[in-house]
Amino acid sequence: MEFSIKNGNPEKQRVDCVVVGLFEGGKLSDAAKSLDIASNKAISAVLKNGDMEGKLGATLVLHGAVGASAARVMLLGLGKQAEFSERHYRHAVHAAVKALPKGVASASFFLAELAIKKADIHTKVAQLVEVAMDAAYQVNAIKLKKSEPKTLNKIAIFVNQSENAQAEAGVKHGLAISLGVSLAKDLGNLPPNICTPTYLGEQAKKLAKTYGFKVEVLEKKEIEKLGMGSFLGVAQGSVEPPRLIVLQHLKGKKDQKPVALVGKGITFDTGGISLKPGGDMDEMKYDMCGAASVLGTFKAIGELGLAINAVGIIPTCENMPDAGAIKPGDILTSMSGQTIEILNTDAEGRLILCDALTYAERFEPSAVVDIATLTGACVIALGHHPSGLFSNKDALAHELLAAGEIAHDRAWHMPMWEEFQSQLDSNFADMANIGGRAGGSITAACFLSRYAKKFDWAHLDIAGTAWKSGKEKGGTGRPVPLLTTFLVKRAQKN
């Protein structure tokens, strides 16, 4: 989609649709007032007749409104003016894009003029771009192509002329995050027979070529040389070869220690020998959304040319129940030398992440954040709104929480007290790979923490936020907005 910043009056725009807002109680935005005057009070008449009350997200499209050059005028409900916030603004923009009639290819949005506490023009424009891209996203499905009506491809965002520079920066920022989110969605939505570990490696190479990243895609023999016995244990049940993907974005100062993002890349998870139930198992193609979020974040910071050093590490494989697969009772030796008793082969994400965390040590990172669709227990604890956040450093956790609030991609700080560690005790190895049902998301984080003692570390459990089920089934692209905002804020401090 193409976005542009423009100045002017709503009644003079020759586009398929002009979008203006109004609050409950008949309070018109400035743009709506201008259109109302030009149309001889046509909007006021709509309100008087009760056809539009201004409730949040409500829409009404006027065709051929007298006095307007646009083919259509959309009236967009903004709710109660006293309560109007960034969340309401985003909700309204999403509703407007979804409600645009088929055949609308170009639209002019007069919404950035709306007053929102603590939101400047850069923020409002960036969020409009992000939300519009999200609402207009279409699943990259593999279907027989059919001719479809022309769809929205141009949005003009109207601001005051004095705000042009900030608004243009807002478009760049919002578009960068949106492109990263779209990539993460596309990768998650692809079927697992296409989106394999090899495919993810190819996508990383394409990103590197486009944005100038350094890239390595390590194959099985190279992974064996590293001593990643835990990672390879998970991979050994599949005919698909594993990959260890390493991306480096080096736009910061030469002596600046990098931030490392580590993404879980299980491209399909059957549960292994501890086989999952058949119902909804198709959704286990989304078990690589941690990896997808790392690739999406790298696309975003590549678009921004962000002045930071960042490393992306993606261990990727399938978890299959082959005759050669690991089984309960097996003991694996991780890259760190620590041994792991396998009590459940469906707790495989932590087994590939632990070796990737050990690998991250060689970069001497300033911080490491791993991202994983790790536990169903996190969904039970937090539902589908926030991601679960665990950390061995409160300051790092607070950075991520703040970034999530800014990006509207929230996380919730979970406990990881020493008392939970004993649940991982094993009679036969240094640790077990599960700690029982109680506090399952916490003991999973405790497991990973044993491989993150040499750096500041945080873990994002995105099992509840990476995709949606049901009628809206598909990847969400989270937590690309959170991660990108976190890196942007870090770059501003350096």
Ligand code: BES
Given for the second form:
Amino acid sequence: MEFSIKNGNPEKQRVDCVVVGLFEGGKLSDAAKSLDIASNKAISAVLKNGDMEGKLGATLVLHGAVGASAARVMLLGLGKQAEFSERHYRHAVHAAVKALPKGVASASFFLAELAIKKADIHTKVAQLVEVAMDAAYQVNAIKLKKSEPKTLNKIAIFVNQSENAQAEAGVKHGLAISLGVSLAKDLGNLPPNICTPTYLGEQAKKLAKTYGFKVEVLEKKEIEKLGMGSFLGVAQGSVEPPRLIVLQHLKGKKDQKPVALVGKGITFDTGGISLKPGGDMDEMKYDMCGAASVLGTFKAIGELGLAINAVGIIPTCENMPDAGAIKPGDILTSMSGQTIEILNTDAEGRLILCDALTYAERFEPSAVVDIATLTGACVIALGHHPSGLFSNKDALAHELLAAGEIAHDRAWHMPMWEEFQSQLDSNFADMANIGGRAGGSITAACFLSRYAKKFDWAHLDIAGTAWKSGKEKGGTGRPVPLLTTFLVKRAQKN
Ligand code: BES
Ligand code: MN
Ligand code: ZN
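Would you generate the structure of this protein in the form predicted in complex with this ligand, following the form predicted alone above?
Everything in the complex follows now, all chains and molecules, and the chain you saw is the first one.
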């Protein structure tokens, strides 16, 4: 998709569709007014006839409107003007892109002109780009007959001439995040027989080549040398060899300590010997979405050339049942030296992450954020809108919460009090790998916290937000917007 910033009148655009907004009660935006006048009140007539009320997200496409140079005019409902917010704006843009007729290849959006509290033109343009890209995203389905390629490929965003520079910067920002989100979606959506640990390693190398990252993809022998007994324990049940991917984007000052992002990369989670029930098990291909969000965020900061030092660490393997797989009762020794009694092989995410966290120590990071589809319990606690946020440092938690608000990719701060820790007690090892059903997402975070004592650390449980189920099954690309925004804000502070 190509985005451009333009100035001009809606009636003069020779494109397939011009999109203008109107509020509930028939209040026209400036662009809609301009079109109405040029078209001899064609829009007023539609309102009078009752075909359009301006409800948020409602759309009506007019063909051959007299006085307009475009083939079509889309009227887009914006809801109540007094309530119009960034969230409503995003909802409307999403609805507009989804409702564009099939034949539309080029569209001109007159929406960034709308007044939204606290949103400047940079924000409005960036969000338009992000939402449009999200709405226009198509799965690369593997089908005998390729589905027709969607034709929408050019979006012009209209602003006042004085705003051009800020708007252009908004496009760049929005596009960078969108490309990261798309990559994360693509990786998540791939079938698990293609998106293996080896494949993820190759994708990381490709990214590194494109953006000049430093990259290492460690194989089993090297992972053994590091002493990652916990990670290797999970990997040992699969014929797919594990990988430890390490990416470095070094565009900050030489002495600046890096931010480390650690992503769970289970390319398929059967549960192992503690086998999951069969229903919806296909969705466990999304158990690498933490890893995908790290790669997506690296793509975004690579696109932006962001002045920051960042390290991406991805432990990736499959969790399979096998004669050689770990079993309940086994004890593993992690890279940190702490031992772990396996009580449930389905609690495997924390087992690969704990060693990756220990590995992160060598970078002396200013902060470590891990991202993982870690627990079903998080979905029960928070549903599908916020990601769960846990941290050993309140200031870091608040930075991430704020980034999530700005990016419309929100997280919710969960408790991680000392009291929960004893649920991990084991008679046979330093800790058990599960803490019972009560507060399952919290005890999972408590487990990780034992490997994050040497740095400021936060954990994002994205089990409820990384993908959608049902008819709209697909990766969401979350939390790439949150993570990218977090890094952008950090870069501004440094
Ligand atoms: N990948 C799953 C978590 C998950 C389950 C995410 C369903 C999204 C939807 C994770 O590895 C897992 O199986 N967790 C267990 C932990 C339990 C055994 C303590 C869970 O949540 O049931
Ligand atoms: Mn599991
Ligand atoms: Zn898992």
